[in-house]
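Single chain ahead, written as structure tokens, the form predicted on its own.
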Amino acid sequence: MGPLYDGAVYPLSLLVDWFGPVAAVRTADALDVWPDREERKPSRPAHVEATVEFASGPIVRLTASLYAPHRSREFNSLELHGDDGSLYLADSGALAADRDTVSVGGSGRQYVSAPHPRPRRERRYLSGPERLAEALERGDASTTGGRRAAHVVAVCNAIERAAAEGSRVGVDDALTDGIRRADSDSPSTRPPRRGPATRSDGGGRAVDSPAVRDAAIRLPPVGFGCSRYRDGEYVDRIDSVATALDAGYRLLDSAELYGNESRIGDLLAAPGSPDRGGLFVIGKVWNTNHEHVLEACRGSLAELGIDAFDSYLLHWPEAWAYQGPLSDLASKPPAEQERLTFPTDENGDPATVDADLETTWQRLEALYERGLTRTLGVCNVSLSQLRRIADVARIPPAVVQVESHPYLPRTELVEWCHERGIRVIAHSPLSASGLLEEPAICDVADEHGVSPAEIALAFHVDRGVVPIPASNDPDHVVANLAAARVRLSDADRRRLGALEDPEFTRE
């Protein structure tokens, strides 16, 4: 067997799955050499290079060689370059995705690891044939995989012919058409198959509540916080937001208070950023705009350059005096930002207005009715305040965002929300003083071979809560997302649960 059928079939299978059928082999060359000292010789040329043209447009240079041993650094790697960025896959034949298996380099940016946001699950070589056999027994086996496999073999045949004839060789049209027909019946376009009554809540745990099954929105297990505040200072988050998008974060937590919506909008519109449909974008109306919710929402949408939010939240339940539109705060001097966002009365206390929580929620509902947001939510509320909203809401909250970490798990609020299909997002999941030095967290981290921060975030993912950490360190950005891969044991949960502090207050 030669290198095409021994090794090249792995990257080719992935490429055909991603890009569709191959139209032609533009050029190919084969070296039929082998060391005389070896007793056995390959039946086909030991080194092959080819330029392969896909019907959808991509051009791939393929090198397959038996001279490269399995321990070679690039034996099974795959590197793709496009107009808007690059992708590197360390092992195209891997049966499980490790944290650093995939790397992404956005347009003009350094490569960053893009960890799969689920626990590592390694398949056996025989798992595929076993699933096929089970499907055949049920009588519902898909023909897509078989057609794709036949097409990959046809591509290898075409590479051999192109190398022998020294000319361009087209790939069998019948097989190419078969791939197109098979892909048109892909799972993304077929009606969904009805499964069991339960489903995962996003943290890997089954949820039986009908309310959760029917109402809960799907969120990534970990999101990225876009706040510019860090240790009482303003920081620039845009480079870290770009790193987060390359790493695979797909939930961005923004707010008009953060003042960087226009810069995030520029990033979202830039080459290499994910399509809007693949992102979950959160916006929040600030305290000074409880009576001007429509103006605030439209202003944020304009700065972000999007038509609607995936969820628009009330940032805090307290209402303060209106200070005018809060556009592009980051461009203003810090003193001006503070004056606009934290107005005070003659005594230096917050300048409040008489805007009750129920009325403000009705203004948010009007945004939903106008199509400016797909869902609504609220931040920094107590359970009693949340109940007040639920009692009057025509459009119930889909998202509740509160500070939470092992010191402050907010268990009663989380359970109340989950019973009603409301997703909970945890802000400030890592910033409580002393949290990452806790012996229990450090011990669990050591046992899992990860950082204390990853365990503090896995604490939320495990219970179906979505943490939204932020960092300007690229390594920390990647590690925080990889926290979703950690699977906690019952013993881990008990140790982390024992950290709850009913007297916790933020210093």
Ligand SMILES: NC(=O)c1ccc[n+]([C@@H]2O[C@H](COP(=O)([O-])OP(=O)(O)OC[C@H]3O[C@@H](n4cnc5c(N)ncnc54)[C@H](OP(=O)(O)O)[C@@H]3O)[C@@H](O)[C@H]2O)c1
Second form
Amino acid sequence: MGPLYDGAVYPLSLLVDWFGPVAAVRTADALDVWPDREERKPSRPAHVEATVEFASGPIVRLTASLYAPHRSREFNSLELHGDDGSLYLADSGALAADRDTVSVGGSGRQYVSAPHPRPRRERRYLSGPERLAEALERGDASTTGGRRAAHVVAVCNAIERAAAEGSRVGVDDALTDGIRRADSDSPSTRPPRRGPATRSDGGGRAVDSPAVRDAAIRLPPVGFGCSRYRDGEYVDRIDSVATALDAGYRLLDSAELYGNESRIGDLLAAPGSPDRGGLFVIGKVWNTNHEHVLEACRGSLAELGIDAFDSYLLHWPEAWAYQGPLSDLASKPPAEQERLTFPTDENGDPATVDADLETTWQRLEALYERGLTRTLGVCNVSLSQLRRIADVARIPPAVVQVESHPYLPRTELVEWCHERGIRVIAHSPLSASGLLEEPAICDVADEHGVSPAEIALAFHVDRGVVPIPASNDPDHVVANLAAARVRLSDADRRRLGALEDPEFTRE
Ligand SMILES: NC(=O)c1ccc[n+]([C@@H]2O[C@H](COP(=O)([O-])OP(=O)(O)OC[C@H]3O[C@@H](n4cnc5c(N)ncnc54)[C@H](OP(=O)(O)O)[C@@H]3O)[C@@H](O)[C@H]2O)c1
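For the form predicted in complex with this ligand instead of the form predicted on its own, what are the coordinates?
What follows is the entire complex, opening with the chain shown before.
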């Protein structure tokens, strides 16, 4: 066997799956290089280079070499470059790839590792042929692979011919007709197919009724928090939002209070950003705008450059005095931002107004009816406040966002929501004092070979709650998304469950 059939078949199979059939081999060259000192010599040229043209457009430069040894770091690597960005796959033949083997580089940005957000399915060596043999024994028709594999072999044959003849060779393969281009909606941008309710997708042990499962909206297992607040200060988070999108986060938690919607909008409009349809964008109306939700929502949509939110939430149940539109807060001096967002009365207390929760919810429903948001939700509610909303709602809440972590699991509220198909989002999942140094969390993390933060996030994913961690550290951004793949045991759950602290208050 030469390097085409030993190595090139792996990346070629992936490329044919993604881009469909190869139309032609434009150029090819085969070198019969091999060290004289070696006793055994490949029967075909040890080094082959080719330029391969796919019928759907992409051009691939292929280097297949046995001269560069198998253990070379670059064996089986694949780079894809498009107008809007690049993708690097370290090992296209891997059966058990590490999380770091796929990297994405948005246009003009550094490569970022993109961990797969779903639990990893372990594959043993040769498990593919074993499954094929079992299917043949059962008499099942082959569902994938046979025609594609034959086409890949036809491409290798064409590369050999092109190298021998020194000319372009068409891949006029009868089997090509059976090769379909993979769905252009790639797995990394497609919203997760399964809802929160099945144990197998890592979501929702609390829910198992099909009706509730169907009612609940589909969310990525982990989202990204876009708040600019960090330890009482405003910090710029735009670079980390860009990193998060490249790493594969597909849920962004934004709010007019965070003041950076226009900068997120610039990012979403830039080349290389995910398609709008593959993103779940959350917005929130601030406390000063309970009586002006239409103005607030339209302003946020305009700044973000989108037509509608996937979910629009009430940031807090309490209403404060109106201060005018809160547009582009990040561009204003901090004192001005504070004045606009935290109005106080003559005693220095929050300037509250008498806007009842039920009426505010009805105003939000009007936004839904105008098509400005696909779903509605509420943050920072107690169960009794949530019941009040549910009692009057014509459009029931689809999302409830509350602070939650192992000290504050909010079990009763989470179960109440899950029984009704309401998704729960955990804000501030990592920043409770002492959480990431908590011995039980550190022990579970050590046993899984991950960081305490990943365990604190896996705690939510495991029970069907979506955590929205924030981070300015690219390594943390990547690791936090990978937390969705951690599988907790019953013993882990018991240890994390024992951390509940009924006295917990945020300092
Ligand atoms: N609805 C609401 O009222 C509400 C309220 C609060 C927050 N939220 C939402 O929740 C989001 C997150 O909450 P938050 O901003 O309070 O932050 P958080 O996610 O609870 O914690 C962020 C802190 O954790 C650190 N961190 C992140 N990943 C880490 C890792 N893998 N290892 C070690 N440390 C790590 C960060 O430092 P590094 O930067 O160094 O990683 C940062 O100091 C907000 O952005 C916002 O979207 C909503």
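Numbering follows the first chain given and starts at 1. As the structure is a prediction and not an experimental result, all values here were calculated from the model. Heads up, when I say rigid core I mean the largest set of C-alphas that superpose within 1.5 Å between the two forms.
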| query | finding |
| --- | --- |
| Is_shifted R44 between these two forms (CA, 2 Å cut-off, rigid core) | yes |
| Yes/no, G449 Cα shift of 2 Å or more between these two forms with rigid core fixed | no |
| Shift of P35 between these two forms at or above 2 Å (CA, core fit) | yes |
